[in-house]
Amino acid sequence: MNKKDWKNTFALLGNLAGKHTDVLVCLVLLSILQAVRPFIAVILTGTLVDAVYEGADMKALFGYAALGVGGMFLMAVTESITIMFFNRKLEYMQEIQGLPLNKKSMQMDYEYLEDVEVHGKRERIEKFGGWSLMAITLSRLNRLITATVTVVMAIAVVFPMFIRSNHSVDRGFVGSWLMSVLFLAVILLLVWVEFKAGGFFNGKVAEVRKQISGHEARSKYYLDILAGHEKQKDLRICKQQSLYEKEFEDIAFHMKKAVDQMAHFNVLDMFTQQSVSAFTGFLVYIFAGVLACMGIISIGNVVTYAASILKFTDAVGRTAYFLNRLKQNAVFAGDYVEYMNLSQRKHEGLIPVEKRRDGRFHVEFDHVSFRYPGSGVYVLKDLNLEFEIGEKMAIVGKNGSGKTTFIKLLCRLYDVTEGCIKVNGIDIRKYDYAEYCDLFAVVFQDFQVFSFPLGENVASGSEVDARRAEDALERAGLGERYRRLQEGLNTSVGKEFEESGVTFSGGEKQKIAIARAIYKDAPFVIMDEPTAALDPESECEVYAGFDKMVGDKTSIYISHRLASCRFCQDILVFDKGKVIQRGSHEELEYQEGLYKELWEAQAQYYAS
């Protein structure tokens, strides 16, 4: 554990301390109890042996025993209560392990969500499987503190033995001092060997675990494919079973090889520890016996000191082991701390958005250029255009021409790299972000419909205006389907959580997403390929009812199907991050350029 590892670990615990200080207090108390309690039995055994050897009466022996057993009982009860509370907290943290991460992901700038490095941090944090990072760190820290306190307790118990042996020079035992120093040096050497061996073998196991994590990721990928029925259609039609079987056999082969390596290193580690422990025990009992024969310590002290030294060597080995485990944790703790501390890059304005009765807004892209973070390639370059609320605008162009990026900038999912976007003459970065977002109702191509009641999906919240929701569903073309639902707006979308839920088709889900945009009643309605999942009849229905859907709002419509753009008064043709043509369908259809090329390429498929 280096300085950075400790810093990340304490930062992780600091995140916990602000909300659950009782857990940390419980952790320290439990560790001390677990370390101290075994020494009561060791000291009690030695005391009773000495008392019997010296001829103490039954009353004294009973008193010693009652005092020791009573102390152990009280500590055991306290430890049981503490560990019950501690384990309950660990289970609680295991259950809520995703809440802080999910909360952070919902609050962070959108650009982080598309950042490969940030996504990698999140994946590494979640590789702990059923255990949360916080819970497993606390568990290992508990064992580390217990082992460390055990070392301290053992030294405190054994120290008097060396003091007595050194003072024995005055009693005529000249060689006892030299013998004590030599014994201590050998014990420390054995402890050092055990410590280094444990670190070495644990390091080797950690390297193998990294290999296993890669194979586990591959296995999870294939299992996710096989778990769903949708993806298995291709598997059967294309007869890919043999390919998957080969992949699983390859994964199994490498997993077995890695597990065998781990077992090999674990056996060597265990053999080293057992050998060192056995040899240490042999030396301890020999040394303690010699001191007892010399009259330096009593017979009872032999039991106490020997047991304490053995606990010392065992605790040193466990300290090394859990230090190594915490070092592994520290890597993930670093990812967690960096993820949770991701700073806000987006400028937060304070100006409220103008509330206009007529809903009119003037939008201007003023020399806007943009490249994604970490990329040197401009997706949009020196873009200049203006439009008014109330217009119907279509955006067309080849894949990668900058259409979706244009929408992301308008919605402030990203801020421009150069230039600025203005609404009513004001840089949109100066507006209050939450109020600015209220201007837009968007249906993205990769829209999401959640396993919530239908009404909550449409309203995007638990409070649902039934009349507005039903009107939105009707205008989105889902009215007839909605009227057949027995539970109406309370119908659960999907069967993930409710057996009575309804499985909607892809096209119906897209209509739900369109209804959600209608329900929001925002001045801007943006639709990115809104009919991609619809059949031709439904697509025609959406086109025919488009005016009814958006009313007098500004609608921006992104589509690869140029026939769907004919109802728009204004068409922007994007190519290589620039608007190269602009006009109505009638104007662009006969104008030499990209639009005409795209139209003629698709026109042969349209019915006249």
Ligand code: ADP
The other form holds:
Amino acid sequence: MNKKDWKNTFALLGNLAGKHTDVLVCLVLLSILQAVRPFIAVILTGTLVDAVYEGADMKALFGYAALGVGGMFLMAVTESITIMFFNRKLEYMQEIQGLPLNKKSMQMDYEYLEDVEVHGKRERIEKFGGWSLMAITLSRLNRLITATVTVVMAIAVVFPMFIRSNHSVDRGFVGSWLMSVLFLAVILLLVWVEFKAGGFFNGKVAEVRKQISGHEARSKYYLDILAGHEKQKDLRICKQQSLYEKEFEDIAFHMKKAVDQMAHFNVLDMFTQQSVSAFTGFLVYIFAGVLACMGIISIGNVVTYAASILKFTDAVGRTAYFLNRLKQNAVFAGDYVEYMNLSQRKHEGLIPVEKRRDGRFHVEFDHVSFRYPGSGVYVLKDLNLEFEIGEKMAIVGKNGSGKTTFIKLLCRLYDVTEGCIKVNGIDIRKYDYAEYCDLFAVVFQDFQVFSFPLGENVASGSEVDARRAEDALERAGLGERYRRLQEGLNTSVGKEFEESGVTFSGGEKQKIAIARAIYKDAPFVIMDEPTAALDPESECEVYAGFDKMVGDKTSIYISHRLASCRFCQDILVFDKGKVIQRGSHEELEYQEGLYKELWEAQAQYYAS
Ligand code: ADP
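Return the structure block for the form predicted together with the ligand; the form predicted alone was the one displayed.
Next comes the full complex, this chain leading.
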């Protein structure tokens, strides 16, 4: 463990201070009890042997036994209660491990969510599978503190052996200070060998683990795919089973090899530890026995000292082992701390968004260029355009021309790389972000409908205005289907959590997402390919009802299907991150350019 590892571990534990201080108190108390209790038995045995040897009466023996056993009993009871509390807390942490991470991921700048490095951190934190990082760290720290306190206790108990005050006996070389120091040096050397061997083999195991982490990630990815029926559709139709089987065989091969290697190192580790321990034990008993024979220490001391020295060597080994395990945790603790401390890069202004009664907003893209973080390629290049509230604007263009990116910039999911976007003449970065977000209701291509009640999906919250939600569903074209739902707005979307839940079709889900945008009643309504999952009839319904749906709001309608956009007065044609044409359908239809090309290519599929 280096300084950084400790810093990260303490920073991780720092999250417990205040809210869960009791678990930290438990940790320390439990560790001390676990370390001290075994020494009472050792000291008691030594004391009783000495008492018997010295001919103590029954009353005294009874007194020693009652005191020692009583003390151990009290400590055992306290330890059991503390363990119970500690384990309950660990399980609780297990349950809530995702909460702070999820909260952070909902609050961090959107651009972090698409950052591979940030993703990697999150994956590594969650790699503990069923166990939470916090719970594992606490549990390993518990073992480490126990082992360390055992070392300290052993030194405290054995120390008097080296300061033998009985001057009346002739010590000889065996009883001399030099011998004590030599003996201590040999013991410490053996401990050092055990410590180093433990570190070496643990390091080897960690190396193997690191090598297989890629295979583990692959395995997790495939298992995720195979666990869900949704994702298995392609697999079955395209007969990809053999591909997956081959992948699994490959993963299994590497895993088996790694497991064998780890077992090999673990056995070598165990063998070294046991051999060194046995040899240490042999030396300790011989040395203590000889000292007792010479009358330098008592018979009882032989028991106490020998047992304590063995506890010492064992605890040093365990200290090394758990320091190593904690070091492995510290890497993840570092990821956790860095993830939770990701700073807000996006500038958040304070200017409140003007609440205009007339709802008039003027939007201007002023020489806007943009490239995604970490990418050198400009997705939008020197974009200049203006539009007013109340207009219906369509954005058309081939896939990858920058349409969705344009919307992401307008909604400030990303900030522009160059230039600026202004709303009512003010750079949007200067507005209060939460207020600015309220301006937009967006249905993205990859919209999300969650396994919550239908009403909460539409209202995006647990407080649902039933009349408004029903009206939104009606306007989104889901009225008839809604009326057939027995539980109305309380209907669970999907069957993940409720047997009685309803599985909606892709088109119906898209209508729920549209209803959500209508419910929000924001001045800007943006729809990115809103009819992609709809059947032609529903698509027609959406066009026909679009006016009703968006009323006098500014609406931006993105589609690569030109026929879907004819009802918009203002059509922008995107190509390679630039607006290359702008006008109404009637104007663009006959103008030489991309629009005409696309229109003619697509016209055969649509009735004009
Ligand atoms: P459209 O909506 O017109 O299909 P997009 O705006 O989604 O196009 O994408 C424009 C370009 O930006 C594409 O080349 C795409 O690969 C790239 N792109 C989109 N998202 C990212 C991202 N998160 N990181 C890097 N490049 C991206």
